[in-house]
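Shown here is one chain on its own, the form predicted alone, set out as structure tokens.
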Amino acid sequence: MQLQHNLFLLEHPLIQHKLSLIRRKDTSSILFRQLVNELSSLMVYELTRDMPTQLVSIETPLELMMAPVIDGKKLVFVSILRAGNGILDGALSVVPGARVGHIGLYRDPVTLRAVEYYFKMPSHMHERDVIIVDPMLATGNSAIAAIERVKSLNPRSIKFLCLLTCPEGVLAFQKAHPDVALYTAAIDRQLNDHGYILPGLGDAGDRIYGTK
């Protein structure tokens, strides 16, 4: 369901329901890393809706005929490190033929402002669409970081996909780049005083790797 410009809440029923397993708290992280898997997967399912198609010739068993199929190859996930990577497992069983981007941000814990320390993308990103992935947007801070600096490689078009987000982070979000998609499957509440979204899930990243 498309909120307001450019902010899209995911709300399939098989969604929401990994979702609400995933925010238990006394869900392992072998189980957590399953539920984000098959939840990530699902929400990239609704977000390639509007990938293009081209027709090519194929044979069936039984004659020749023009087929719709997409470039995999022209589309990127961006992952934020860490948590990104829980996603990626996900997002690539959809479409496996994507490439694959990494940009390291840890969030300062005083700022709560976000710091790069790593970036390495696939060549020619001006042909690519990119979805950048992370688990969480809170402050907004790392997601806003991470956009501008795939930004400076001029891709053909940048969406924004995580589990969930609160008032906020979409604000901030919104602010700094109005012409970049944000898809989510909850908008929760607020934000806490240390940064953390309420009612939430925790550390996506901890949870995801058994760390505390």
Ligand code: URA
Contents of the next structure:
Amino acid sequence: MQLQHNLFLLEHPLIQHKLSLIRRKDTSSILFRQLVNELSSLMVYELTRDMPTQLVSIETPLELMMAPVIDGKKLVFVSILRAGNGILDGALSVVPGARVGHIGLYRDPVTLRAVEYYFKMPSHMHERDVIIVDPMLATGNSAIAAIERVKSLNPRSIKFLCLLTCPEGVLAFQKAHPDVALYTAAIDRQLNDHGYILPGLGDAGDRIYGTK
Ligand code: URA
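What would you give as the form predicted in complex with the named molecule, now that the form predicted alone is on the page?
Zooming out: every chain and molecule, the one shown earlier first.
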């Protein structure tokens, strides 16, 4: 469902169901990771609805035909380290030919601002469509900084995919990058004083990698 210009809530019942499962505090890391994979595939399926196709000549066992194909290599998934990597496997299972970029940003614990420590993208970004992935859009600082860096390479388009966000994150994101479409499975109630989303699901990176 399109909530506003460039704000999309992915309400498919399978997406909502799996999101509820990963929110539960007693969901193990193994199950959490598996569900994030499944969620990511379903969400990327929705995001790629408008992917361009072109007709190519193929031969069926019976005759020649012109059939639509995508050019998967034109798509880049950009993962915001480290939690974004939890989304990559599911995303790549839907578009295996996609390229992958990484941005390393950590959240300064005092200012909550994003500090970059790694940036590696595929070549020829100006010919590619980008989907930046991070499970949680909380303060929006990492997403905003990541989009700024990716924009400097002039890709054809940029979308941002998160599993869940909050009103503060959406506002900050839209103020900084009104031209970038934001896709999420939920907009939760609020941020707490430590920059965590409520009710949320806790620390996505810790839950994916079992580091708590
Ligand atoms: N990052 C997380 O992993 N969880 C939150 O709730 C906010 C930011």
